[in-house]
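A single chain comes next, written as structure tokens; it is the form predicted on its own.
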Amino acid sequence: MPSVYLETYGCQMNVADSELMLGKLAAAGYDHTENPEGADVILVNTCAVRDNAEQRVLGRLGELKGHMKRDTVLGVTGCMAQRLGQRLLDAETRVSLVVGPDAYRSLPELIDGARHGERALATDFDLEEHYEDFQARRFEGVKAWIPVQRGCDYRCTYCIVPYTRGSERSRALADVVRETRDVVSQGLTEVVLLGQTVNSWNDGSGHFGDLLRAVGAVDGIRRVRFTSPHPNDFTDPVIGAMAEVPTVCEHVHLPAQSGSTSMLKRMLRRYTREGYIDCVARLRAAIPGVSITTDIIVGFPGETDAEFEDTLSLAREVGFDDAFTFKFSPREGTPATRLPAELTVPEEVVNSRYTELLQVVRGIARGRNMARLGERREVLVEKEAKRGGQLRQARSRDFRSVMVPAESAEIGDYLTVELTGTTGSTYTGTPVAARAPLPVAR
């Protein structure tokens, strides 16, 4: 069997797409290998959200050329492929395939053509494509990424996603439930529903709360997560479903991007600071103990000292359990790149603000984590810890990363642990019971 090696960069949606590609290629007679050396096909599934992600991929392509045989097919897939298109083919002479997120169905044929010297570009959008007949080859081990929505209609001024993944479209509820049942039959008990603004899901007959109820009721599912939602789409019925379905986990990743209403307006986020705070309050009122994490951008064009202070004060007021912080990265073709040049924030100011924000959010998270020592959590053991063989990494329902002794459980096991120590971001846990029971209604 010909072998295929695949590397994935970027978000969870890219991970899910990689699993779909591997499934399609397995059905076409390809064997997945975890080593690029001598592989018949090498694919790099890419991200285009920030420039450094693209530069990292370009560097990696150069490295991978050293692993190629004379007839190895090298392809670039995903958002970077969609964004750069022909330019990528022109610049990278050893690349034979440039394939966007809606063209994975044609991968086997494109690879066959490349083996005969054809170079292919496949970046047309297909607003009907959900890959329903694909059998994903899952490699996460204990959880399943399930795309329920593709594309985005929000068009925030800094974001490239609408231009690389097209307009928003939702899968049918019945298809998502069918895939969830398939996941259970494979022995997995946790699913993560994916979408660019996942809680705006609507298949024409129901809203996201209906989807949560349907997926959460599948026999054998113990945990339901979703990412990434938009604050505007947390309607009362959606929050009600989160509160009432016992398998839905007590964690929401709620991107804020800024704490300033004027900045949010320039970003075209379509909510105010007050609206975001109200959303958090409604989630916490309905779901006691819910963990709130977020995304924040610093250095967006025109960001003033006062607007940055608004972001710091939002972090303090909300008390995020964690935050992913980013420096603004201009993306060609997005409205933010057309803002007046005089609005560009100097690099030294961006770096200073980024450092200060990081200190604030890490300090808040550390304080909240220290306060939880001694509490008990159900955790799912996910993988070996990065360092040494004595620990395994587990995850609580409220998304705490917990290190447990390797001898206490196998990967895929559920445990109840007491949180006995923390580095500020990761806990150590002492098992107090094995095989935690199914969650009960809240």
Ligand code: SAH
Contents of the next structure:
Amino acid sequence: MPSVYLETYGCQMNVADSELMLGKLAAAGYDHTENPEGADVILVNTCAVRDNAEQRVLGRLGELKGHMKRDTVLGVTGCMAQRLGQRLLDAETRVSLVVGPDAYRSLPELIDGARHGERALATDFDLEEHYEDFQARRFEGVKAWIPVQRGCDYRCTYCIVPYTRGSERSRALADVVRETRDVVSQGLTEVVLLGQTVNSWNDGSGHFGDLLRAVGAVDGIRRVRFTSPHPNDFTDPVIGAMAEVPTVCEHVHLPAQSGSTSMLKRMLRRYTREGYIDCVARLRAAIPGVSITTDIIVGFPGETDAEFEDTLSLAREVGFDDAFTFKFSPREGTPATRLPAELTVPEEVVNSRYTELLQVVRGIARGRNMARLGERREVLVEKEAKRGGQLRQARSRDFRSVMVPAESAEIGDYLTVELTGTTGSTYTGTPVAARAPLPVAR
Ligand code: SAH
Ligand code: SF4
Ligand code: F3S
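Having seen the form predicted on its own, please provide the structure of the form predicted in complex with the named molecule.
Let's see the whole complex now, leading with the same chain.
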């Protein structure tokens, strides 16, 4: 059997797409290999969200060439493939396939052609495509990524995603429920529903709250998560469903991007600082103990000291449990690149703001984590800890990462632990009960 090696960059949507691609290729007779050396096909599933994500891939393509046999097919898939298209084929002569996120159905034929010396570009959008008949090949032992929506209809002015993934479309509720049942039958107990603005999901028959209720009620499911929601799509019925469905976890990753209303307006985020804070308040009122994490961009064009201070004060006011911070990266073709050049924030200013923001958000997270020492949590044991064979990595429902002793925790187990120590970002936990009871209705 010919072998395929695949590397994934970018968000969970890309991870889910990689699982779909490997499933499709397995059905077409390809053997998956974890070693690029000597593979018949090498695929790199790419991200275009920031320039450094693309630079990493370009560097990696150079390295992978060193592992290739004379007849190895090298393909680039995903958002960078969609964004660069023919330019990538022209620049990278060893790459023979450039395939965008809506064209994976044709992957086996495209690879066949490439093995016969053809070079192909497949970047058409297909608004009907959800890969319903593909059997995802999953690699996570305990949880399943389930795309419920593809594309994005927001047009945040910094963002390339609407151009690389096309318009928003939702999968049918029945298809999502069917896939959830499938993953339960494979022994997984957690699902993560994926979409760029996942809570705007609407399949024509209902809203995201209906989807949460349907998925959350599948027999055998113990945890339902979703990412990433948009503040404007947290309607009362959606928050109501989150509060009422016991399997929906107490964690919301709610990208803020900025704490300044004028900046949010330039970003076309479609909410104000007050609107964001109100959304958090509604979530906290409905879901006791919900943890809130976020994404923040610094150095968007025109960012003033006062606007940056507003972002710091938002972080303090909300009290984020964790935050991913990014330096603004101009993406070709996005509206932000058409702002006057004099609005560009000087690099040294961006760097010092970035450092300050990181310190602030880490300090806030550390304080919030320290305050929870001594509390108990139900955790799901996910995998071996990166360092040290004696520990396994587990997650609480409120998305805290907890290291537990390996001898008391098999992967896939639910345990109740006491949070006994923290580095500020992760915990150590001591088991207090062998297996936690099923979650009860709040
Ligand atoms: N759909 C998700 C975000 C997807 S991109 C949402 O709207 O929440 C993930 C994160 O990358 C974004 O939340 C944003 O913080 C960051 N990001 C996107 N475009 C960027 C850019 N041009 N420069 C820097 N960060 C960016
Ligand atoms: Fe990008 Fe905005 Fe869409 Fe998120 S909501 S993917 S940040 S355009
Ligand atoms: Fe990157 Fe595409 Fe995801 S640009 S963040 S892989 S949707």
